[in-house]
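Only one chain is included here, represented as structure tokens and corresponding to the form predicted alone.
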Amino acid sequence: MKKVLIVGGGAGGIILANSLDKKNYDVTILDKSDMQVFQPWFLYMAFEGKNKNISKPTVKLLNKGSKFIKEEVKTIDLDNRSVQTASNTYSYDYLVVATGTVTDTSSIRGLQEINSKFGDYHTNIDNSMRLWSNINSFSGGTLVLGQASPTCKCPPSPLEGILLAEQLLTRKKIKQKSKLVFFTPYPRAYPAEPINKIVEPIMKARGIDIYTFFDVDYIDTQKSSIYSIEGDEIHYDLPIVIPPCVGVKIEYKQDVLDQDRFVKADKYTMRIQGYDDAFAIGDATNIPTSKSGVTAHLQAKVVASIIEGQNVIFNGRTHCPFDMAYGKATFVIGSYTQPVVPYPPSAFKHFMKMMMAKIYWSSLKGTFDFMFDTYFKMTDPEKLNKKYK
């Protein structure tokens, strides 16, 4: 029986474990945490105060036959098929790295200080609720939101944040006493032009100022200002700065990490560069597609099929939900060969996003695989691009 070792017990790791045939594979997950967190809900904790329980024990999400061990991985030696924790060494026939990404406030001066004070909605539950406390008590002034690095979990999330912030200030009747500013390192509000053509007019209609090509250099907390490498300055009263996302701190004996600690992997097979028996999926990789739960889900399915001997590839499919506030949403849909679809927002798409939150735990166990397969076929980006071009 082949041993499959999965480093990381997030959505991608759990879906992969649940997808493999336990009659043929001995599947083990290693992770320093024994809890799975529904991270997309950080957004609603931060901007709507919806502090519901979004954590579940990993073992309750694994189907029969998979093992979970709570240990932090320290070292991975790909040549010797060895994974080292503080107290044990594990061997494998197949390795899958599914460690996700973490936020890093240390690389930008002043970011740690404002992050600790004001919070953010990409790090953890505590930071999300800290942000809610600050934005809920905000009585007017300049609210600034943006990402400090081009690499960010869930590409729509920065814009979701500013749109939900605008909705909150409007409902609290303090928008007339406020200024909303959105900054981005990209040349447009949303990097993909088809979606930008939808969202930028909405932002302008809601009175949100947009600063493009704004690469954060440092934050002066004494002057309450954010400065860009390009020399621009944005003053803030309430700053919401999404920290840079980087790979987790694991030592690899081989040179397989990029400068941000993301694992170098083939974009079609997810094989780690130079290795046939080791893979990386989801946010842990440098693969040029969105860092999102749907991407991890689809990559996990492909890797499971490859391990089981099937000749399949990942086509770069993205399907990121995008809440545009006021009960409407869209999805960012594309692939390696298809540009992002100019998918118009609607109330029904918002309903679909909320339904995903309700079925999330069951989706990890594979309960709704048949439904997802049908849905992804119905929303094929090539078909949708023909419809909405």
The other form holds:
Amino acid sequence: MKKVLIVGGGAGGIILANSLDKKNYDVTILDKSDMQVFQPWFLYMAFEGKNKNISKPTVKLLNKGSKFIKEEVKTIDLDNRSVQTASNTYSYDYLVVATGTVTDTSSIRGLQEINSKFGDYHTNIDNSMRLWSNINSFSGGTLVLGQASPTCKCPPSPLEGILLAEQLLTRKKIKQKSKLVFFTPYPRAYPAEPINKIVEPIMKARGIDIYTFFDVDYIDTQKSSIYSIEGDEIHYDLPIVIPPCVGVKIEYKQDVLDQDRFVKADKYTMRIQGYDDAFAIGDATNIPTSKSGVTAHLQAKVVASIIEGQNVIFNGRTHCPFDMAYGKATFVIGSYTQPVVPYPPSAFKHFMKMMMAKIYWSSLKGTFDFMFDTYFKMTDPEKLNKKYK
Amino acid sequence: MGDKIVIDARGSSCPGPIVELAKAYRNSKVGDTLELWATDAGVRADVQAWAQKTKNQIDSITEQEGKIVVVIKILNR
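Rather than the form predicted alone that you just supplied, could I have the structure of the form predicted in complex with its partner chain?
Complete assembly follows, chain above in first position.
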């Protein structure tokens, strides 16, 4: 029986374990945490104060046959097929790295200080609720929101944040006393032009100022100002700065990490550069596609099929839900060969986004695989691009 | 002498090649040459706007068999 070792028990790792045939594969997941958190809900905690239970024990999400071991991986040696934790060494026939990404406030001066005070909505439940208490008690002034580096998980999330903040200030009747500023390191509010064409007019209509090409250099907490590499300055009263996302701290004996500790992997097969028995999926990789749960899901399915001997590839498909506030949403859909679809927002798409939050746990177990297959075919970017051109 | 850094953003439509460029720029220094590979046609206008804003220099933009190659000299970082 071939041994498959999965490092990381997030969405990607769990879907992969649940997709492999346990009659033929001995599947083990290693993770330092034995709880899974539904991270997309951080947004609603931070901007709507909706604190509900979004954690579940990993073992409850694994189908019969897979093993879970709560140990933190320290070192991976790909040449010797060896994975080390503090107490044990594990060998494998196939390795899948699904370690996700973590936020890092250390690389930008001033970021740690404002993060401890104001919170964020990409790190954990505590930070999200801290951000909520700050937004909820905000009584007017300049609210500034943006991502502090080009790498951010869930590309629509910075825009979702500013749109939900605008909705909250309007509903609380303090918008007249407030200025809303959105900054981004990209040339436009949303980096992919077809979606930008939809969202930028909405932002302007809602009175949100947009600073493009604003890549955060440092934050001066005495002056309450954020400075960019490009030489601009934004003053804030309430700063919501999404920290840079980087790969987790695991030592690799081989040179397979980029400068931000993301694993260099093939964008079609997810094989770690130079290895045919080791893969990396989801947020942990440097693959040029969105860091999102849907990507992790689709890559996990492809890697499971490759391990089982099928000749399949990942086509770069994205399907990122994008909440535009006031009960409307869209999805950012594209692939390696298809540009992003200018998919109009609607109330139905918002309903779909909320449904996804409800069925998330069952979706990890594969309960809705048949439905997802049909849905992904229905929303194929090539088909949609013809319709919405 | 600066380093030459190749950024392969072919196939990236979302978030797009400009994201990979911004990421490489963060880690670059004056004198480096960034060579950005992309397939998304929108990259031409984006890198020109980017170079103007960041005060860096585009040495060339060429295209061969659908692969767009942008060579950028880092003058300001």
